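Given next, in structure tokens, is a single chain: the form predicted alone.
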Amino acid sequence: MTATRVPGVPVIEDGVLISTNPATGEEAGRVPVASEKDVAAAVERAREAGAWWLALGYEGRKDRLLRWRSLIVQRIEELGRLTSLETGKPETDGIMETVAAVEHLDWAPRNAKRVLGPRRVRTRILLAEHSGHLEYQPYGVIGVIGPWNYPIVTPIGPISGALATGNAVVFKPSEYTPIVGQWLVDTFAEVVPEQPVLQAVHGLGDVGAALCRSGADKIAFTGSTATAKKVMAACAENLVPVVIEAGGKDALIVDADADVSAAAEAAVWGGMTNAGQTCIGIERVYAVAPIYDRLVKEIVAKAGKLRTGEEIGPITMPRQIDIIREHIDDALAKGGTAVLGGVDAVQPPYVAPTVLVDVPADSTEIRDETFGPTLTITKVADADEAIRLANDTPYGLGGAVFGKRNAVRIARRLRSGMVSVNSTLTFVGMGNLPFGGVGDSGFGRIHGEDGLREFARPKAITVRRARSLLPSTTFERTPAQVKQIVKAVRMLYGRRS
């Protein structure tokens, strides 16, 4: 029996997942759906492959990962076309997403040994006869559950960190973008044909749940906050650790001394790129009164030039269109004004750029993640009010500040894991900076040194090199020796300074 197909919505027929373009309905490809047993078997294969991969050492893994990086770059246009076919986004967006992914695929293997390699730790004086050693050991098998909105750069973050560290990876791409995910796995196999170090398992949410319960040693998840809670609950059954990158409601603050034209350009990019389907996208703008009117005018002018169906691609998930419509309706019903777009902007599968002003703080357009090409712009008295409003959210993923004299100070006060100053979204492109959020946006980090450490367990080792002068860890210590220890502790730590 053939299931009814809605463009972009994954369909399973006879054990095969069929992926289609959300704008045209054109088929992007087919992959087999994994059963619970299939997922468990993939993890077992990964465990054996991981031992081989770990034995290659940092340099061996670096060589293979850099060859994979180079292969992806050589075929970057192919990946851009495939991403456009499967997601509907412009080919150039897929290419630029790949560019960002390549940065992380380059940085992680080049720096893994420096960050994670064994090292001596300075001895403390009360244990002077011991030497301290620290090393990081890979977990073994990492499960990566990826999103559909950025199917290249987002999973490449944890995949590159996990592989560089010495783990094997079982990757569950989103059911909306399985073909891009399989392309990544297949190209990796071209440079690592010996063992299934990176595998893909495909299917709907039940396959992700099976991966959480499969015996994988850690799960890296990117997706909505609601799904993140389900992932955590499934992992908690066996105390499987997780790193979570969930939703956001990121804010841009524009201070009085900002370059208003540059701020407007960055706001439109940060809010409208990928049709607003960006977890770190700008959804709220807070502008101080002296520059508010000019900023609104310039944002409307720049956003109004964007062409739906060209620069603005389709909304990938049809049910998200209803959420975007509801948010716009609620904002207008509560007194907000659409200075661009509005209710008529929603023309499935597209939503045209929409800019809203005077939107009350209790509206869903302000409170909840919209995940569409909409911006609210709110006038504030000063930066302090902007910070207060920007932080008035359960989310805390990214954000941005435009200004000069106080911009960095404002950035530090934002409750978020990342902030761009005089730009938007740029922190995602720096391989040496950690990526992640706080609150309902998740916890843990990918990218950078912190991201590498997410995929390895720290192990402390002490080695006794000589006889103890002040023996404390023995039943054979004497009262006199205890007095000497107390005297030494008072000398070392008894003073306030």
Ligand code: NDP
Given for the second form:
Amino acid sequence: MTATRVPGVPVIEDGVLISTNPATGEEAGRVPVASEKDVAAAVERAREAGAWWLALGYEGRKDRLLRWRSLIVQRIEELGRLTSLETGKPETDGIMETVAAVEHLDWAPRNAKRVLGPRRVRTRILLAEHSGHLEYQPYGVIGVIGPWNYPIVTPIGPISGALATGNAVVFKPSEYTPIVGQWLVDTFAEVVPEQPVLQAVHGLGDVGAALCRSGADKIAFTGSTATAKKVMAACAENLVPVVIEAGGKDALIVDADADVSAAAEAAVWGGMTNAGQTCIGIERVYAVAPIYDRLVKEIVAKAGKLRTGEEIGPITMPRQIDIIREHIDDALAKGGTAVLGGVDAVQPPYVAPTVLVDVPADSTEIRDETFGPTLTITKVADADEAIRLANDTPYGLGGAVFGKRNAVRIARRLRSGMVSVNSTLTFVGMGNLPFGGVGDSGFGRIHGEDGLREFARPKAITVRRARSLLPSTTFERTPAQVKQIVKAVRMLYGRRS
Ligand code: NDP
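Please could you give me the other form, the form predicted together with the ligand, since above is the form predicted alone?
So here's everything in the complex, that chain up top.
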């Protein structure tokens, strides 16, 4: 039976997932849908492949992962076109996303051995006859569940960390972007043809749920906070650990000594790139009174130049359009003013840039993730008020500060995992910085050293090198030895400083 097709809404026909462009309805491709059994079989295959991959060692894995990186770069325009076809975003956005992704594919394998390799730790006085050793061992099989908004860089973050560490990966791309996901897996297979070290399983949310219960050793989830809770509940059944990269409501603070034009430019780009469908996108701007009017004027002027169908692509997931409309309606109903766009900006599958001022703090436009090309700008008395309002959200993913003298101090006080000073979203492009949030934005980290350790278990080993002078771990210790141990502990740790 043929289901009715709505552009951008994936349909399943005869066990095949058909992905279409949200703006044109053009077919982007087809992939087979995995059953629960298929998912378990993929994890089983991955376990064997993982043992082979681990045996390649850090150098062998580095060689393959850097070859994969190079292959992706050689075919960057193709991936940009495919991403555009499947999500509707401009091709250049797909290309720029790939640029960010390859940074992580380069950094992780080059640094895995240094961060995770075996090392000796300093001997402690009370156990002087033992040497201490630390190494990080991969989990085995990592399940990666990805979203649709950045179908390249969001999965490549955990995939690069997991593979560099020595795990195999079973990847469930979003049902909205399975073709880009499959492209990544297929290109990896060109440089690693021997074993299914990276596999994809496709389908709707139930396939993600099956992956949580499949026997995978850890799940790296990127998506909404609501789904993250379901993932955690499913993983809790078998104590499967998780990394959660969830939604955000990021704020940009503009202080009195900021370069206002640069702040306006960054607010517009940070808020409206990818049509605002960015987890670390700027959704709220807090500007101190002396520069507020100028900032609003410049943001409106710059955002007003953006055209839907050009710089502003369609809303990839059609049902998100209702949420964006509801947020704008709520902001206006509660007393906010649209200084650009507004209700009429919603022209499915597009939403034109919308800038709202005087929006009360209890509006959904301020409280919930909008995920569209909208910005609120709120006037504040000073940086302290800006920080208080910026932090008044259950989310805590990223953020940005524009200013000079106090900008870094303000950045430190933002309750979030990442902040860019005098730019937006920059932290995602640095392979050596961790990426992740606090609160409803999740926990755990991808990227950087912390992102490598996320996919390995620390293993502690002690090796006894000589007879114990102060034996504490034996029934054979004598009362005199206990006295000596206490004396030593008093000397070492009993003093006040
Ligand atoms: P969803 O939470 O809807 O989906 C994310 C992934 O989870 C998809 O692959 C989805 O499959 C899958 N899934 C759905 N239900 C289940 C389930 N019960 N068990 C396991 N997996 C399931 O998020 P979106 O795809 O809509 O992505 C947008 C969200 O992602 C936004 O909130 C955004 O902020 C956030 N995000 C966070 C990032 C971060 O790094 N912190 C980065 C990018 C986005 P299917 O698509 O088939 O339903």
